[in-house]
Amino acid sequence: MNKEEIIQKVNAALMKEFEIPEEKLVPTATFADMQVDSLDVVDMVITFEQTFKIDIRNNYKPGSFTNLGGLYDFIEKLINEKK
């Protein structure tokens, strides 16, 4: 999978699940541009394990990511890693 397929991925499932505008998926956009408060952030991690197959909850460290385009680089690199 490209990172462009992981952007769209993300960006639907943001849009679909947690009703974000499109115009707010920025990868500048943090979770407080996002309007995403922590329990978002929960339900937020298992849609995307679900939909990339991957465990984020034991590789994330603090300061893993900290907008959106990072989420990205985070989702790609535990993908990469799984191969």
The other form holds:
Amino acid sequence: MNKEEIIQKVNAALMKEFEIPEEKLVPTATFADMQVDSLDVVDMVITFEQTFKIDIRNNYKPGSFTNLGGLYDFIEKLINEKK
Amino acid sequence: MVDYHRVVITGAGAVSPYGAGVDTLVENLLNNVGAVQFVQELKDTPFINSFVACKVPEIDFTFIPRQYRRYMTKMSLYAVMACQEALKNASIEKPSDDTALYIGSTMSSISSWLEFTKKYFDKELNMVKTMAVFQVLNHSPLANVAQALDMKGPGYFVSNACASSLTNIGLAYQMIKAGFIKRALCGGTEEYHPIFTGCFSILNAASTNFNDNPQKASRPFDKDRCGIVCSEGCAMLYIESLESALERKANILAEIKGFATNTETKNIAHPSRDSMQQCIQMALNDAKLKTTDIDLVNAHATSTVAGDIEEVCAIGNVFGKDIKVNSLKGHIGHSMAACGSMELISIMKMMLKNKVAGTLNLDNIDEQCNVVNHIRSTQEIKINNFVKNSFALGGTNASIVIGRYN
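Having seen the form predicted on its own, can you show the form predicted together with its partner chain?
Up next: the whole complex, starting with the chain shown before.
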């Protein structure tokens, strides 16, 4: 899966499940910018773990990502490590 | 407690198998439109022998902000919509901080619980989302309505099976009457799942003989009735003390004059006429009305063989053979926790229109049910006071007396 496909799948989930408007889905967007709260973040982690078959919870460290661009990179890293 | 307060209804809201709105509900009832439909999922489920139900049509609920909607299953979505309509109908822009909320359902969302427990049995509990936790709480509709409407007052979630909504209304009435609260939103909500029909199938109480003709499947008091047709929806009342209504110059729809509830202990599954009769009589006593003051009894009558006989005999014993009786479950099936409030609102609106729907599909009155004056078609009838019954599986009985406000 290349980076473009990862971005597409992450954004699709954020729009469908979390109803975040497309215009807010820019790499510099923080969770606060996207108006998601702590419970949404927990649910997002589950969604992305299911979508990409990766383990975010046991690999996440404070500062692993701080914005959407960082999340794309973090997911890409976990997918590559799994290979 | 000597100085009781009179309690009036000033708002009503409903989501029914006909769709959203009280007007839609009442119009379809008066026009004898049946809402029962064939449900393929029931036919595809082994050991369920009833293939009919009433379901609320698709409604776009995105008007409820996602921050609230994400925790809601259908029963909460219906409840928010019905509460908003009731408030609008009562000309309440925003519920005051002392407005109480009384609501109930028979069970929490079955579909959400099934998803939740599947993850448990699959050893994937780590894949359960936070939203699901709030969806499976028993009092999920109470919590969700309160959050969505910013209702800060007392909240009670009373679950008394099919008497839930009438019990919630009755409790709210008693609290206002006694002066503990001044106003409340009250009623019941339910979301259909095939397991409901499955439960009645297990008890041999689901309608099975009209699977090829769903519109005929629910037929209270008829000699060919064969069981319950499950349904769903929500109906909510806005009620307040008479002083409160007069002070804000509210449009008073009707008055709650009396209420009673008791428990059947002879048999958990089979109601007895003695217990029902006692409940109706206690409600009349609370209302300080005579049997001759009542113009109509809207029966619980779910179209079961035994239940309909017991109830109609109880009604006949209390009021005599001339009392007018109808049931709306031939039209809209049995919406369980929502049925009491949904039918109460329907009959209240019919009272105001001087026009009452008959019992749909009552083609041939069962000889054992022929002990009252059955209303079998829409008729122009002047009603001053009516009794609404809800007699639930498990033995909870509830009767309420509603009258015109004078």
